[in-house]
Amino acid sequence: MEHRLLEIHDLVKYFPTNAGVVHAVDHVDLAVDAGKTLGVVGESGCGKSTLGRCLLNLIRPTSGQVLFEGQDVLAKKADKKLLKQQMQIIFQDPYSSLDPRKTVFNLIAEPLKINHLCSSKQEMEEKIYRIMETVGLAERLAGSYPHELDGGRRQRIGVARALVMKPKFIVCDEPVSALDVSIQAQILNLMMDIQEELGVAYMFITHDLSVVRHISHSIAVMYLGEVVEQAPKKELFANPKHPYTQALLAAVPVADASRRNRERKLIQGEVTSPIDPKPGCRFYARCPYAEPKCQEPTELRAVGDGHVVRCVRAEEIGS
């Protein structure tokens, strides 16, 4: 039986501006099981990175609840030190997220020193060299600086910094988008091997559906701060219900000459402003299936086993 590691209930993050309130994350409900990967996909500006940072309290949410093994991450009485060890993040840019003045050894040692997790220098060295071996960093690189390494090795440092704390959950904020395709595959396969070996759970944030298909067990699709569809991976790719999800999947390149002339669902129109959005479907202005009832408030509803969608016409257009 799967163990529910992380639960997100009605999470909200608003940013006040002179023009109004930006609804970056709007009433999101999600869950991640231990040892599994939840992919969060959507175009730039949909709020997926803000969501990831809210889970770790790097950005303080406006309201809502984040439960990690039953403990409220956002509560004042929460064990912040323990949560920081158990919940880690891998950032998108492997260069800007690393201190250029520190060597590989010291970059990986930093979280161990801050949290006083080693009783001796020897123990620290053993942990660092062990994790370097795990992520595929040669021991000879311990004295190197980030600018002396390529993007793949720099991202392996980021993975090592997160894993050295032995966390149960890692937010992966587009960790391969800045890398070459061949290096992307190496990092993704590394993360999957680590998950199988250590049982760590991921929330994998990306805009690339090919990547999320490779690594995820279930997928949530975000649009303008809201989750518009969520389903197990195979179900989402085989039977997408929301028009936005369908358009995203249609844009994925397919290495099959026989499907070269397949129908493409192009998204027309301008993106709705996230500032004080109107009630109803936020995809309304760009949706080819839109009708007046779509302007009424919409909620996520079940359309299958573990499959939920925020669309009043899901059964019609998804068939």
Second form
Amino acid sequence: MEHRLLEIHDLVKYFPTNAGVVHAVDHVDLAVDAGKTLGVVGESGCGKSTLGRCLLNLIRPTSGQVLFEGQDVLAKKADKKLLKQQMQIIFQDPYSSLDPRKTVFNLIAEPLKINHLCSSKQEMEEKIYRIMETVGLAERLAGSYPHELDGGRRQRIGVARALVMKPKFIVCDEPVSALDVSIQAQILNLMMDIQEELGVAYMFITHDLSVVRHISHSIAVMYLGEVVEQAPKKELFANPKHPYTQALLAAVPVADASRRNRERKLIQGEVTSPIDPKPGCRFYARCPYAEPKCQEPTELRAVGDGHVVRCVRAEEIGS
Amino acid sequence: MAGKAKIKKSRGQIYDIWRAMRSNKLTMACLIFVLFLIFLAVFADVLFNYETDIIAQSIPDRLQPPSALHWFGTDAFGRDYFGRVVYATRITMIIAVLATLGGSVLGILIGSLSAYYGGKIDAAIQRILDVIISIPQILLIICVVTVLGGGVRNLIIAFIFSMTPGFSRVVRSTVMVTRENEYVEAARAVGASDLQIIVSHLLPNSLGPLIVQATMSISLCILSTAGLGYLGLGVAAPQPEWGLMLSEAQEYMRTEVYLILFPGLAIVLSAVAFNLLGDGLRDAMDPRLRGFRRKKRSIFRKRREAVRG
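Instead of the form predicted on its own shown above, give the structure for the form predicted in complex with its partner chain, please.
The next block holds the full complex; its first chain is the one shown before.
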């Protein structure tokens, strides 16, 4: 049995707007095991980034529970300092997430300084140069400013900032989507190496299925604030049950000329508005398999080993 | 370890700013002039005796042109004009610097609170500032001076009162822009408190406009002090003050040009020097502007080299 590091119970985040209530994260239950990666995929606006920020309490959730090693992260009396050290985040855009007035050294030093983790200057320098080496930043760059570096190096700073406090869990909020493809691979491999070495767990938020396939152990698919399907990576790619997951997988380009003319189930129409959604399946309006009974409220249900799906017709569809 | 220490030392933030400033000749000239003004302001008491050199009248020596003894000549009461111009520097600088300091500190406080918390607090503060801003600045200063009376201290209070809204507006708008940057959220994610974020991220990134505003305020104070002095609303008569000296010199300006030339030059040069120093400082403090200038210069250099063949 693997060690459960993080458990999310019934997490809800609603944003009240003039037009109605946006259901950004709607009753999400997820769990991350120590040293493993949970990929969270979904299209833009499905609430995956909000979910990641809620976990770190950067956005205060409306309701629900986040347990980190059994401790409630959202509780008022939670040890916030310790939790900030244990749970970190890597941001999507390495251009705006680094203060342009700070050198690489000071950027990486910031978490250490704020949390008083170093007793001496020398200790801090040692820590910083060690972490720079870990993420593949040359020592001579310590005095550079972010605008002098390329996207890949900048994101390495982001990774170093997250890692320098030796966290056990890192939320990666689309950490490679702002980088070009050749650098994406570098950063992904770096993150996997770090996981192997240090045993950190990731929640990897992305819209890119090929990325998530590369790095994740299990995958959760989100649609309009809800988790519609969750399964171990292999199971999900081999045997997708939810029509939305199937459509997502069908949209992944395949590097195989013989399969160029394969039949692809593409979905039509736009994402339904997340403002005050109707009860029942949220994918109803776009689903090729929709039936009247889909308009009744649906629950996540188990359809296999560690495989849950939110679709009443999952068995018929997923064959 | 020694090598590592060296890397960091050679690229300290203050050093980087200094190096960028040093490469800009105009800024350096202004800096030297401003330092000179500050030197005069601080040591005016040592250089001259206020009672005997500055305000003591000596009618036989009146209206002498510049000479080795009286570098700037003497005024209508036979007082050494050089001493009076220098001593006026002290009074003007005290007013300008203290008023700007007070205005900027208050402005930073009000502006950053207003921007950081937003909502009703922001709205309330901004409406109050609107009222103050809607009154023309010079009129406001005259009102305050009329109520409180003239004199250096009351002038400073009047300037602080009229400048604080401007400062807090500038701080508020820049903080509101920088607040939206992702690095603020990144700082929060590593556990930074509100205060730490304001001090180490928001203020440094809002500093550019603030420096420009501050140096402009100093210039404005210099000009307003002179203006009020000229109108007889500022510093009182026996004390030397550039504006006051201009108004006293008015009668003689056709025959003794030096009487308006020196205080006039002092006003213009000090106001310009502070403005240009502010511009240079802002450029030097922003790492991105530093890089840009370096690049631009290298293009020119290349072109020159190309011309030379």
